[in-house]
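Read the single chain below, which is given as structure tokens and is the form predicted on its own.
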Amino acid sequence: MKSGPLGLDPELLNACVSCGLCLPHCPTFRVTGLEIASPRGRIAAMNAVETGMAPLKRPFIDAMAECVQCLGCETACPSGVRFGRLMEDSRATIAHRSGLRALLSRAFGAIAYRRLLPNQHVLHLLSWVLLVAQRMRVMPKRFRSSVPRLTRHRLRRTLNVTVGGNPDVWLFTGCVMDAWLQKTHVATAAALRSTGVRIARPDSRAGCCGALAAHAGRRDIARSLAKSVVAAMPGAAPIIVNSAGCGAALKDYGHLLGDADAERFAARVFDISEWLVAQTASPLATEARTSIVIQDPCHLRNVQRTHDSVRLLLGGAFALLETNDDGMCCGAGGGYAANQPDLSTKITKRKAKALRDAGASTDVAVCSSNPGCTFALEAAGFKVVHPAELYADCIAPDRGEPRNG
């Protein structure tokens, strides 16, 4: 039974014992040092909160926000804690709470969840707009990390997929990705046909899977937008998603919407290079194996736990080079590096020296598959490229589409 201001599961809230074995796996408490900074702090604020011995306001709404929700925490938790469910909660709670810097919250999330990421000719113009504006270096420091250097290769349409119907597997686009990172979803198209399926994209229903709704604690817009892509996406086919962080959000649409129509249609869902180590039925080979570094996105790593299959897709064609921070954050976690740019900084900049130490350089890049951590990275000074790229110009080297640049 859920009670308290936060309305949060006692069950959930009780099960962190307070051992400390997150701490070392989370980036802001690695970069901080505080406590509160922590995910053993924060469940202590909201336990605080829940009982009454805190009240609801700035100091406890700051340690929710800057949480970047990246879960490692939850792969060290011997007890099994749901921090994720737990942290969702409150921000769900705190989204609706009271107050004018809270109703323009609302607001702005309004209409960016619902009338911008989903509106895939609204998103388009914006981008446009986006690379006027860093020609003319007007584009504020804050978003600088969070959108990628955009040119005209990169935001041109490629993509040639058919729409509807009734295929053998559905490619999800989504957003973030159809707009600015059409050069992963056309790899992605190639890796698909080379196993003989036909493939088909969402109408625009799909546009955008509601992850980022979700983390910000706007479950009725991410509800909306999860029904959307449901209906869009019907009948049993898999669904083949390359962002991990809209790969782990399709994958929780049973939790999201809570009925077996969401259940049934997340058991469909898988991760490019995951679905694609299931249909292969030899590894990719090469004599000269070019080097390159292996960047886990969280949401592949902590969530959907399948980061393992891109090792077994490229380790026969590359020389993997791993990097010794046992997976840790990139610090860009969606829309984090924009609202928290201090703390993103500082995380990604320990990411940066894991990835040179481990070997990244101008000569050997990094491979990742989360649209967040491509464009931190990539502001960070390294070459990012997608599994399915890697793994397409394996297959068919010849492909010529054009490169980003």
Partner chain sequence: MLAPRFNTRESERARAEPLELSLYSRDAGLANGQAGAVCFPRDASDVAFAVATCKKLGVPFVARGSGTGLAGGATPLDDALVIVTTQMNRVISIDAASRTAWVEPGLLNLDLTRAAQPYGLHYAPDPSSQQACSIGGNVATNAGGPHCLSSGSTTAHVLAVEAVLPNGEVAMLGSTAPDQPGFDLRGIFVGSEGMLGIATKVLVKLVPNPPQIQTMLLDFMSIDEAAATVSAIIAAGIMPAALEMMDSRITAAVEDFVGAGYPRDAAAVLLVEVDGLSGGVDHQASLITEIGRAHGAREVRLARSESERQLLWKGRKSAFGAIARIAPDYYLHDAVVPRSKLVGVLRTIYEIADSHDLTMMNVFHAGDGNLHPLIVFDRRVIGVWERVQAAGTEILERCLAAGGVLSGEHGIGLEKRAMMAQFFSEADLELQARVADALDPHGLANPGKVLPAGFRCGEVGINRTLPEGTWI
The other form holds:
Amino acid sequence: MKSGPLGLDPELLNACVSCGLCLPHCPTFRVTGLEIASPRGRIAAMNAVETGMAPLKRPFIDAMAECVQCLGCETACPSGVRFGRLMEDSRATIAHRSGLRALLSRAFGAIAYRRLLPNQHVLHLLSWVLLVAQRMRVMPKRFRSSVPRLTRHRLRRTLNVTVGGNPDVWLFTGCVMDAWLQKTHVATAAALRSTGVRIARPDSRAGCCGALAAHAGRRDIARSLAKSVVAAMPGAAPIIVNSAGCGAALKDYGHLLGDADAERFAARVFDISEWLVAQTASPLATEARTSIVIQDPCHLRNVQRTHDSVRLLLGGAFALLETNDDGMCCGAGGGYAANQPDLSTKITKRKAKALRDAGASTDVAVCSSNPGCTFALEAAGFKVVHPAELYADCIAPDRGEPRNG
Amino acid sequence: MLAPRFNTRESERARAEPLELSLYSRDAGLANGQAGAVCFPRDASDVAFAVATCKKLGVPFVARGSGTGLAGGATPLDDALVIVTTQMNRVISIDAASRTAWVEPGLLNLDLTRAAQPYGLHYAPDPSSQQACSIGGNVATNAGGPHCLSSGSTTAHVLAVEAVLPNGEVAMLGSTAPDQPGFDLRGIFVGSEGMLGIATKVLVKLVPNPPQIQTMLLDFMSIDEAAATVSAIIAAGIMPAALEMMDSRITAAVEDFVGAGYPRDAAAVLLVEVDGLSGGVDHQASLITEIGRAHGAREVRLARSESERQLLWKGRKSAFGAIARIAPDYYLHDAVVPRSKLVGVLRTIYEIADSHDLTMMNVFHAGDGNLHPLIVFDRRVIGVWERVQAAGTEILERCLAAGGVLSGEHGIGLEKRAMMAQFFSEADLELQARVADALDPHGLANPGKVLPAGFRCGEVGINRTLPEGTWI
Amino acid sequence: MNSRFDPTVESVNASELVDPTGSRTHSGLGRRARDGSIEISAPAGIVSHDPDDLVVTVLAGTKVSEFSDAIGLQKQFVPLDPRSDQATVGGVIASGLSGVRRLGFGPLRDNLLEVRFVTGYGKLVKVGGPTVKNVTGFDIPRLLVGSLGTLGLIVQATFRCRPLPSESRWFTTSSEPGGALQKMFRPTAILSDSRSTYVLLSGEAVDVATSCRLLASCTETADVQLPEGPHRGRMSVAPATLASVEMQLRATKASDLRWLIEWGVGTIHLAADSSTSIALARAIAVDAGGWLLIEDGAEDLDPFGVTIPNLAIMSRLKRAFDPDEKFARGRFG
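To test you: the structure above is the form predicted on its own. What is the structure of the form predicted together with its partner chain?
Zooming out: every chain and molecule, the one shown earlier first.
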């Protein structure tokens, strides 16, 4: 069987037996009840386009754009369907088709993914613009849940780590994490140093991991960003990532770049919790354990599949509360909240209910390790902390870094 | 007219766009049909309106929940209107004291059990697709599941159904009080595969979680030994909560997905669960161990923790999906034979598959003799589909000859309607058609299902297409 | 193979009006005026019992006592508990009599697998199937349960059997029955009359003892009897309303009223010396959203005393089974 207009691997497409077990694990299906907003429906739609039964235009294109790419379906799929591959490949074809809409979206992508995110200075400048916009209440509605409440404190550069060199481990700092979640980086650095290793951060070449570009079907941009990232962290030292989305992207460089160097690079990548659990004993509570609600970022649970490390790392020191929603996506999804605000809001609402049901409140924080989730949940009124911050507080309670603000 | 109520501009209420319609042309079975339009009612009055409109226009209609059925029961024929209940998915109320709940039909089976959890209760029928399938679909097919061995299928857990009948009327069938005078209409409705109406509200029974559960895995070097153990357990007067069997190919496929620690080299494994008070549980577990060993069980493993138990079950419940790791297509059958005939029937059906040069595997509810022979194939191989069908028919014939029935839980749907005449006499089928005709004289409620062609009087005269413009 | 039913089919075909008849032990239920119907009975006898399959097939004219004795020989049972064990199996099905062990072993409808019966248009048909799990075709056996002879003459039935539990014992307790129900796991029956609570426990001896310890002053007792009297009725209410219904029963001035409540089920068996007392109880049932069917006596009262719901649907179904209204004419439209 040959592939059709989308250029999908027929073997991957054929692996779906339409059993429907993915449906309840798909956030867009959960909030719409529509087959076309489900993984099974999307695969059937891809099939229809590939076999010429449906045209490669709307509503197919809209259906592809509605997917959060949380990959809850991959975790649920007993047949091992590579839904993420199929979706990225479809989006890549869609991104490169002709027409004004596609052209505009490519131009936007080129600016956002190539010029803005990877460039710390531009991003920092933009952050101040956004801060002002927030103060003047002129922030566009669709960006409200993807940009956290910015303060001068939040934008302060407090991370003090050597740049480049030959460290024992690399701390990958990324784009948005570096701009808006410095406190997490500081805590991560403290946690890493507590294990006795010398750490360094990569130079400005490793500005963005390229995940957002890849999710949007812009593999060309993602590849060039990935090459810079690989070049910025040479050697054999482990690469520690504290953003679930970036970690998943770095671990996938082997596939993205398709060469042996990239494979070797990818094998060096670890999520911070994954690495800490393997290196050190988890801290134990000295007094009454504080309750924390665990939220698994999709890219930790469904892609890296290392979400249990967070529990192993923190279980001794905190009372971990679990949600009863099979680790459903929070709706943030990188650029998803901005691109699909309606769906995103519905999904976040569902997540918020699950978190509250699990015990999250003004007193009980949510533990999450992905910037997108963190911002969306903060916007939904939750107090969000990163596992590295909780860990660092345990091993060095007086490290003087405020956890919030 | 339909337009004001289900206008496509209200995009979440009704759709007629070709790509989207094509997604509703089948369920999880293999048959393809063609939907004329699809609508997403929010309540009983929406459903009643859709049904009444279909009646007025002479358009057939088909209810659909999650579309996880395997017999083509939700496959639309003749450009039918597909009435999708996914947006009617609330738990309306739970009465913990009387252990009942009112739910909407689109509610997922597992979500009902989750909602009941805080009360120490659960919903007993647990089809393998329970995470995805809807209560409405369960009602339509009288769905079963591993734990129906001791607790009975869906019908034993449904007290009342609010349904839109084929004439568009809303009726309450059954009651909270027992033994309503008159006919058990809820009884005939459950399992009627959408041919007697569409459920819009269901009153279900919830049952207390057992104080003790013991799940056991027995592994055997031959399928005959495993099957004989099943018969021996039942004959010894033990009624396990569940008694499942998996053959070696299934075990291997599942192990790849779940890693539950199933023995890859066993010819067959039995997954047995006993529950209740500790005395009975221990007594039954030790009896089962004894019977297993006497029949050649290599190992009897007892789940030591709830997580180990969950993992064992996850393997069993993922079995069908995991098949795609072996071949891109599968055809899953569903038949029941008397439990004492398991050994002979199993042996024959493997022979049937061999004679057609097909790979067959078995994962099934052994305790109630509910076989699920599963043929894996690749439809791209020329001529294979004909062989698959021929083998399937022979397997069902063999099951009937052993005193069995055509379906234990999936339903007849589109898949097996042609075989109904091999189980029922003409007079039997005529009566069933009379029942359908009595409630659906125009034959618009899920036509072309269950009963073989030629029995329904409403079969002629279906207006085959929706009038132009109705839905746009 | 069906020749054993030929005379029955012929009798039905030869008669204009038919009353399917068993032992007439429960004929007060749904009382009907005599209209010249011919009484036709089903043949009797056990057709087959396969203990390894826990399935038994019996001719509908067989008495429950004979049926239970026969399968009891194989240490199995079907939970049929009519007031009189001289009732026929077909009569129990048509009357929809579930029995007091229903809480533990399920209602009659859930234990019936396959039925053969003669339709009003004179055909012998099979509905359901002989295996414990079956969804082949419409579930017509359940429609026949409690149909009071209106849909056809039942001639044969197949039931699922259960192994006899190693122990099955009745106890009295001073525990309040509603609380006992919540506390215990799968009790076989929890009953109460105006004086005591009765609990039937089945299973392993150690579990029976464990369950017993959950109850206050639990003492073994003999079999519990349904209340007897010249006027009898069966009340059905939602299980959640039982406590309040019981209170109202106690509050009536009808001192001749005796009852036995099935907790967790919602059935109340009643007997009285006067039909006035039955009428009082019926008012309580209707007030609680339920009903009371007359089982015997109380000739001055309507046998159902409630508007039968969905009568229009029922009459359409009745015509499908019996187009000339040959069976039990006048009942259920």
